[in-house]
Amino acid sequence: MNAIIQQRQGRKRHKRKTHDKCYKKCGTISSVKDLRRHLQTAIEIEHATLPPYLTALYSIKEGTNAFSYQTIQSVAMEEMLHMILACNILNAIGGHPAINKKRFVPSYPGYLPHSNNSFIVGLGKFSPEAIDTFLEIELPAQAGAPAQPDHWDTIGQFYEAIEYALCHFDLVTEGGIFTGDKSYQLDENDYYGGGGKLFKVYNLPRAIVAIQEILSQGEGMSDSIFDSDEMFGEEIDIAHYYKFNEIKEGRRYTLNGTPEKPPCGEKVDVDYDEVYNMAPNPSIKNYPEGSPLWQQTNEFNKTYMALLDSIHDAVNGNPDELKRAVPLMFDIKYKAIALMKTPYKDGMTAGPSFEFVK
């Protein structure tokens, strides 16, 4: 790991920050306990993107959209990854994550988690809208785009803000802030699937890494479509903007490909019809309460709250709790096709809701 991280330096946007660099650019990030509710921010912003991805996964038939399923699941199993790494940074500066409050849960449709509202997100089929809303929230910062604390323009630049202010703080404060209980970090014996490899963070160096992790999965390393993942003895695999522009494309990027231009390579099947027809952002005050689709889509949210129970409790000192997960997730999958298996009405059928309930 020590040999990766020193690797991963060694490619990052910016080199490690000088005292005023770091205290000029980190913003509003006033303090320590301002940085932990950035980080705390960044893990919602994370999950936030969970539901719309797995709605539009889940709403595709068996046996149709191959590359376009697993283009999605594989982003998916990502953001999950990209949650808990944020989950093990603000673990090591002393802070705890909230994983199960009905303020983490978010409304859709709605806005990304302290963003500056330019789009909206929402819960819906697979569909070349649903494609382009996924396009806006991995949208890669332009070079040399500011870094934002609150109300950012793109996910790396809220980072780039969370990246400044830990080197910051943790160069100021007698001691480092790296203080917080190393039994709540997580690792890839701890966690239940792919998408990258999960490690657990106690420095600053380590901090980095997962930023910069985070940042090529989503948007690419700087001035390429790939992400950083050949660091961690994976194969070579490019970004997340770059998977869904080659749906929306339906051409596969070679590995001559660059950001400037599009895809270029062996065509792709897009089928946008061989989908559940699901009506958009279904909730559950969409039916008379005790109605057999209210039943079945409280069931749902019941099951998506014990997910949502299991990770608060994984990173907060019971790390088996992530593994007891994986049924929940598989539940969540099976329960979330019979909603959008079940008429609703136009012609449309119900669908998953990511509700928050007691």
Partner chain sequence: MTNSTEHFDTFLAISAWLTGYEPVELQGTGMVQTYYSTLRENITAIDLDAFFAESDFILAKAQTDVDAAKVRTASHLMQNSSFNSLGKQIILMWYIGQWFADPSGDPNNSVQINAQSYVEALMWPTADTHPPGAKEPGFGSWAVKPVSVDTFNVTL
The other form holds:
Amino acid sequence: MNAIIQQRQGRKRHKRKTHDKCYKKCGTISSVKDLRRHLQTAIEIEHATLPPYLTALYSIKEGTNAFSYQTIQSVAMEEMLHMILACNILNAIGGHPAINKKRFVPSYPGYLPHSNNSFIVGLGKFSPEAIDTFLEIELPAQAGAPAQPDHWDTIGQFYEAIEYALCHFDLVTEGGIFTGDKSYQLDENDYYGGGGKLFKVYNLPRAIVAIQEILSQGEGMSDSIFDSDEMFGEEIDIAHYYKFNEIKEGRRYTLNGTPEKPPCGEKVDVDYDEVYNMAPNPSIKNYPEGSPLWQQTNEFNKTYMALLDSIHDAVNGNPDELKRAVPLMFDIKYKAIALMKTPYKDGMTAGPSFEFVK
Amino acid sequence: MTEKQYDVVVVGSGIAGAVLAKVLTQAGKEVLMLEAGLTAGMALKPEEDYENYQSYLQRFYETTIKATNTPYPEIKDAPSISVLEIQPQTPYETGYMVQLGPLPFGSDCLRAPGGTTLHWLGNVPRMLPNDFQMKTLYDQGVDWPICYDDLMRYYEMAENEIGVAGDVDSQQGPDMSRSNYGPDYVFPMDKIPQSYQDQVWIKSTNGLDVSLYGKTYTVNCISMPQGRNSTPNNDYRYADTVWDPASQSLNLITTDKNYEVVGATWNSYTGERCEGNASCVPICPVQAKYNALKTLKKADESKLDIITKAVASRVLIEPGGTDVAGIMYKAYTDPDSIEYTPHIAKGKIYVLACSAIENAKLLLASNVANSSDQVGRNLMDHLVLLTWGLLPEKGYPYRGPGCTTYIPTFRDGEFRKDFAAWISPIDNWGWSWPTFAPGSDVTNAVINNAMFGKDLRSHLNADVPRQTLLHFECEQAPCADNRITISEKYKDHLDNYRPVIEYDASDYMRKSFKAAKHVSDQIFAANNIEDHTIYSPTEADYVTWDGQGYTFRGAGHIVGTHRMGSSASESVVDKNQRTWDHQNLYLVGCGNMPTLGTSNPTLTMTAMTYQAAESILKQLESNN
Amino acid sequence: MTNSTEHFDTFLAISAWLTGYEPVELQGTGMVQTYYSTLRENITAIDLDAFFAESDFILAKAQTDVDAAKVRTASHLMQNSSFNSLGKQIILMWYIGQWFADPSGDPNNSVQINAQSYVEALMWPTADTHPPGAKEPGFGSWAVKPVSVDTFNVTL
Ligand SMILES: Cc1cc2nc3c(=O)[nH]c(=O)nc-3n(C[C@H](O)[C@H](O)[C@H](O)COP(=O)(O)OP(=O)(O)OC[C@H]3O[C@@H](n4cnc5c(N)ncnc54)[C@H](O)[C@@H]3O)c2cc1C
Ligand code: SF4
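Having seen the form predicted on its own, I'd like the form predicted in complex with its partner chain now, please.
Below, the chain from earlier opens the complete complex, with every other chain and molecule after it.
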């Protein structure tokens, strides 16, 4: 870990960060409290990507679309990692992630939290349109694009603002801002099944590495399609945007692939017909209260809530709770698929709605 | 065809062969591996590997009667034993094995790349120190030519390679405590969580006093060390086993990084934790369970040639000498055709790693290494007595790995003079083994009792989650007449010999069934378990003792057919696992074990294989 | 003549009645169509017509008098003589995922319908678990009660 941090700190962009510059770039993030609020938003953004990714993933019929399935699954796993990493950062500066509150749960279709509202995200089956939306979500920032604490164009720009604010407030605050209780941190043993590493955050360098990991897995390292997993002792992997682009183009990138060019490697089979024909944006409101589909959807939502409760507890001082979240994570998959096998109307099926219930 | 002269020719790609391939190639030696199974199973390219493995899984789902070998291709040119071929009445020759009896031998193994670890359960307790001295201490069987302490460092290598999850401190029982492992030793990963059902059991079983022939024993329940992925133990510091030419030894090297969990061969993120598929036997869908292909993948590819669809058929001896000159193998193209082309593989040293039955067959067919007349003899297994019943409350079985907790109480004691010791895993999979539940519960309710609707559903829901099963895996003592032979009468598709088995359970074994059932009765009573155990005279391996009948089952622990010993007249290999008769022929695998102990054998065998690898490296370097 | 979708609704409804699962739960397995086709492949149209006529009668009865419908089911669908054990075949198909050619004669004469029928067999959720080798519940799940039991009560 130390080696990684040194390597990271050695990277140019963090080397010459001065007090003044940081402050300017963090824009409207005006206090540590405000910074915590922004980190809470970051957690919400990471989470908001999950229901759409999972819905598309689970709509793929068993044993088909192996490449797309593995791709979307790997992205979803990493988004969960990012969500927990963001929780670690928030905990590190004495904040308290709020995961199981009503306003935490997004409604679909809708915009991603605090974004520039330029594109709508919904819950849909695996389809070309879904992949287009995913590409929007993971769009890399243009080189030199400004940090944006609010109304962000890309997730990268939003994190950039957070990163600068972390630097700034850590410098100007007596004793630094990384004063959170270390026992609230989740670590590498708590995360598995995807690329990247979960690690404890208790100082600025680690927070920066965490943000870099989130960004590089998502949009790629500034000028490359590859993510930083290699530096984390993991296999070489490409960033989310480019993974989705492989599905869109039905081709793999080669090791010489670049952001400018479409992938030109091996062809992959993508079959949008081997998918459950789920009616878009399922909601419990579509079904009469007490009806069978209402009940099944309600059970799904209750399981989803139980999952959020577990994660909430895990990131609020009970790291062991994450173990209890695991069976729930698996269970929502089976419940979601059962819904997607159940006829709803017009030849379409029901589906998971990921809604808040008490 | 293979002109190249290798340093070592290894036959078989199971865990024994894979460990050799890895260690020897990493030490810079040129290795040729012969494997009887199909090429696809070798899993060399991730995508094809994934597809092939999915085809295994699909075959498992689709097959009506599911047995241990179900997921894997049946190959006429290299048949595997199937437990489905076992019949109560011997003699018979309807399966691959010719069973002369009086009892049928009830275990199988797998001929495919990766070998039997593809469908093993993965329990890996160590043997006990006393297990190595059965003759001296209990006047049973033989002593080993090595003792527990000699194996200690190799155990650590094996535990590193398999990736053992377990809790050292809880390994307490007769002849077993912290000192068996050394003061600071930990396993690579934390213990696999013990099942909910275990916790129900533990309430009334841990600390229970049971009496047996006038003696009282206090039963304890402890977690089972196993070769499946769990959370890395932060205190574990070993990285890998490496050959050190200076000291001429294999050593575990340390690291400051945490243990790196080894996932599926096709994708390292798959199977980073056991996901509770509860199908470890016959197939772990995510490869959270260790299999030998994981080890093979770590071999230095540039030094390793693998020839699949190559069935070793004869060990050739230098004319007029005793050195092995080559291994003749039959290469087939179509796995079901009788056509093949013979080839000879050549190396400086030869190692047979084909498993206890095939190793013995190959030696007998070649008439080598048998000056002691011990080849094929002393065939052993754990004879598994099962007892089953209904818990008073739901234990929710059919979840998690097959076993997460075991009772070590009868693994050692003075009683070993009189009857066999046993280990008692508490089984997590309901009555599936003895009764084919829950399918049989459904057919019984529907066909015999004409149940339907909500009554049927709630009847099954009330009963099946209460099913519980206990094993008594009794240590079979070596017996020269339990043996594998070959006969011109019995050949397979490629004109290779089929194993001919003679097998029985001695009084020493039968007595332990009676003792085990007596212990079971007391444990069941303490737990208010309603006993549903039935041993029927129509079953295979039904035996009687003292007026009572018992059915035992094979454990898949096939051991002893080319045992190691301290003299050439009584054993096939010496303590370095080199055949006494041929200085460049080694045997590895469970066939080397002189006695079985009460632990599942593969960990000990793997430890021994590290020791063999070290001897082979020394021999190669001294010849240079 | 039975056309390919005739009786489909009756099949689902009688399946629910015979298995004790709600229609929506059966639909959630994704197996309704497969099992319906299996019936049509193995049973003559005439026999199916008669069976579904009786089923309609029982289902109608169940609307008003559940106990009477049960008695009628026991005597008209669950006897070995009733429709050559078709009622039993349907239950076994749902619970085990296998087609039993002759459940009351030779219960060992069955075939796995396909891979999904193994994965979706109702005996697994009925036993508060999942099919071995599929629908894995995740690391450590076995150390606590099953999610379905623990989080909230399943509707029985
Ligand atoms: C159901 C079951 C459960 C088990 N559970 C456990 C457990 O929990 N714990 C435990 O310790 N042990 C267990 N075992 C035992 C364990 O699987 C074996 O001890 C172990 O896998 C043996 O490894 P091996 O490498 O010696 O032989 P194998 O794995 O059998 O490998 C032999 C290899 O040689 C190849 N081969 C065979 N003949 C030839 C030939 N003529 N030419 C070329 N290649 C050939 C085969 O294809 C295969 O690849 C279990 C066994 C079974 C059947
Ligand atoms: S319980 Fe499942 S995931 Fe775990 S090792 Fe067994 S088969 Fe694999």
